[in-house]
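A lone chain, given as structure tokens: the form predicted alone.
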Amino acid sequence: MRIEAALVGGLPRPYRIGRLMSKYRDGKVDEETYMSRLRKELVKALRRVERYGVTIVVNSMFLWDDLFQPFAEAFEGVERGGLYRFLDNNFYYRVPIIKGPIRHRPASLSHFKLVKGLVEEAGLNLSIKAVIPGPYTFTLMSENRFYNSARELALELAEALGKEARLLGEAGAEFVEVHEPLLTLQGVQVDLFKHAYERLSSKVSAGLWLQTYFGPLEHVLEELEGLRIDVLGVDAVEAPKQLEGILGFDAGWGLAIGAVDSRNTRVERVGELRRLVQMAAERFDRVFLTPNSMMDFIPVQVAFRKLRVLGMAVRGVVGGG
């Protein structure tokens, strides 16, 4: 039985390491005090999500402007364009731009080398998931300049960013997190998402946590059954009606429950998150209680609050510390 507390895409960015990364983007600030800040400042964070009792953490953590940024950045053939709204919510991404064909270049790499150094330097007790886009998400969240469909987009995606996934495995990440939220909409293209999806994960060796947000997956279930899928996130926030159909559903995933509101500043019960643990824990062996998304949408401070209910949820179930 394994029952652990974990973060999911990141977390919010504190106000002061946002002005030093504008002050260094400007040339403001040189490279070796940049560095200097943003490791100590990791180092607090780290530090913090451990004694709260959350053991598995994500290289994005507060580095990333957006899911797409280090991607969009690195990989040739995209470039980021213009603000959007990221899936309703008071957050904005750069849109990515395809304008020729893509070619992987690594682009997440180093923060998980950065991630993992720091843990290891400061002798803490914590894993890193590394976290990725899903070439599905990635493809119907871009401007398509170049290809001529969609699959065709996507197929290319898959393929850069298994590349990215291998090389973070072989780094030492012992889960790949991919983010589709875009599997919890109806009319989901369900073909486009399989064979990206195929393509994606033929390439890794680690661990592949699917995580979905903001919406059920019970229209898609079954379509997941037959992929390589080591752990399923889901929402029982935005959805909690959908646990019940995912907990009769036996196809041999760890389950990383999404029972923290990353959009809302209420701090939930602890005895409501350990409830929901307990029940899942009858029914699999790997349970994973998370917030339900990235938490970027809510200030610091209240994160942080949510990730010490996330810890204490998880102790003193069995298996779970």
Second form
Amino acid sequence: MRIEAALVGGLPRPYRIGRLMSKYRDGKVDEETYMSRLRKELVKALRRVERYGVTIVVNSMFLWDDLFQPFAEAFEGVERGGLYRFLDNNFYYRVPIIKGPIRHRPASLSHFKLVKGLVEEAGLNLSIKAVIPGPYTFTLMSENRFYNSARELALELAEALGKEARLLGEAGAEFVEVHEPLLTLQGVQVDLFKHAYERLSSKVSAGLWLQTYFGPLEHVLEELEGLRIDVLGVDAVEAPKQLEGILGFDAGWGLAIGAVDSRNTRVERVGELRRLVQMAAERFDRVFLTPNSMMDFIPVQVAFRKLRVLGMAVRGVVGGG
Amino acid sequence: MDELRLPVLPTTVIGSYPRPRWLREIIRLWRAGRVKEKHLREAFDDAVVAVVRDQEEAGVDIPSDGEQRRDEMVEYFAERIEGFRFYGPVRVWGNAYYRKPAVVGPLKYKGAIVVEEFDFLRRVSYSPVVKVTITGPYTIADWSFNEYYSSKEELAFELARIINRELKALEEAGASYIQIDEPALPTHPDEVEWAVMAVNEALRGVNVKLGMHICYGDYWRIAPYFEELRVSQFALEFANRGFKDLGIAEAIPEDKELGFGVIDVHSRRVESVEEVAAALRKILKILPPQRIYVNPDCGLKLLPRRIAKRKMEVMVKATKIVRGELKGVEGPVLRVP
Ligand SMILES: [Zn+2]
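Please show me the structure of the same protein in the form predicted together with its partner chain, now that we have looked at it in the form predicted alone.
And the full complex, kicking off with our chain again.
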């Protein structure tokens, strides 16, 4: 039996770090000063998360502007374009523009190593999960100016992301968290998703954590059976009704319940979260309690208040603290 | 009530205008506790005089106060309505943040929000008509966290009641042209229907000229509601989208006007007079001149002040050229108290 509290996607970037980053990008702060302050802030956040009883963190932390940034910057054939709305949020991402054949170059590995080094140095008891955008969502949220079809692009992205995921696993990631929020929309192109996901998963030996958010997954649940999914992350905030169906569906995966609302400042109650975990623990061997998505949409102080509740809810179940 | 005839193709602004550098400095000092509140107020007043003067020199027919007192269009209202709380900044993209408010209790109208702004603007304006802008209930709801009301819909209707009181206070104070800003309106297609009802609730019983500003969204989601929205003008951004989507103008009912966005506020390149004139000639093929106002795409506040002013000059020059081609056509009439 394994019950843990985990992060998903990332933490809000503190305002002072935002200021620091823009100064660094404008060349007004040197590399050394920048990295030393960044490391200090990262350690502070990691310590706090650990103190709250959250045991799995992510390599993205507050380092990424958006889900695609490191990959769009590193992969050959991809550039970052204009600002587009990220799903239905008042939050914008730079749309990846596909301009040539995609070739893998290490993208998020340095972030993984940075966070891992800090965790070890500080002697923290934290496991680090590596975040990547899923090839299906990446394809549909990009502007394809090169490949003849979405399918071709999705497979090439899966190839490159698979290579990245393998490197992350070799560097020590227990899980690779694959973001596919577009699975929650109606009209999923199931074949496109499946082919790309299979291509990606064939390259990875680390655990695969398929993360979905902002809607229900029920309409594609049966299609997921047979894919290599070690943990399935579902949104229990925006789509609470789907939980019953998911709890009754045993495909051998672990379940990550996204029960803390990362788009609202109202802080959840420990008791309610604990009940969810208990319910899931009756059906699943591995249960993770998480925010329903990356926490970029709320102020950082509120995010930490929520993580505290997350940790408390899990501790109560594991064995009275 | 007097009737005032405006020139054909009246020129105006959407609302915000860059703050003078010295004002930003005084705000910074005030935040650090080094400038008194009353001196900050005096600085705001002086800034309004300065930006009204910019608009006068550029030849804009209907000026605004440049929203000099407002840091941000939702924040400003949330700070002045009871029931809101600010937890801290939230990132919107890259390293850009805003203070997203949270609704933590029942909302209450604490008294006039922008009436004083209007009073001051009217006193210092060169024009008998000025534009007052007010953020609409749906956009305030969409850009806030809702911790208190059972749904976003309930929150939006509560805000509509508050905005309605403010609009009536503005009418009472003598405002003749008010613009409701609802940039969030097209964002969530499944909410548009009740969002429109909430906006209409806010506009109920207000008897002045009402416009609505929407930008950077899919106007076609709103077009089915152009008729029922209780405004007589839609001020829309077009320059940024390269004057595509002009067909939307045909969806505007015949008794309503278009505020035609001809200046890109996200680019520092100053448009040429000829390209703006060409855009005006293009829209005149779709709508009669009496139903067109001319404005920039959106608020100008993110531009350097010098460039904002040059862009206004270009807008006015181009409009005058096209006016010359419309010899004998009368402009729209506005009721002024
Ligand atoms: Zn606008």
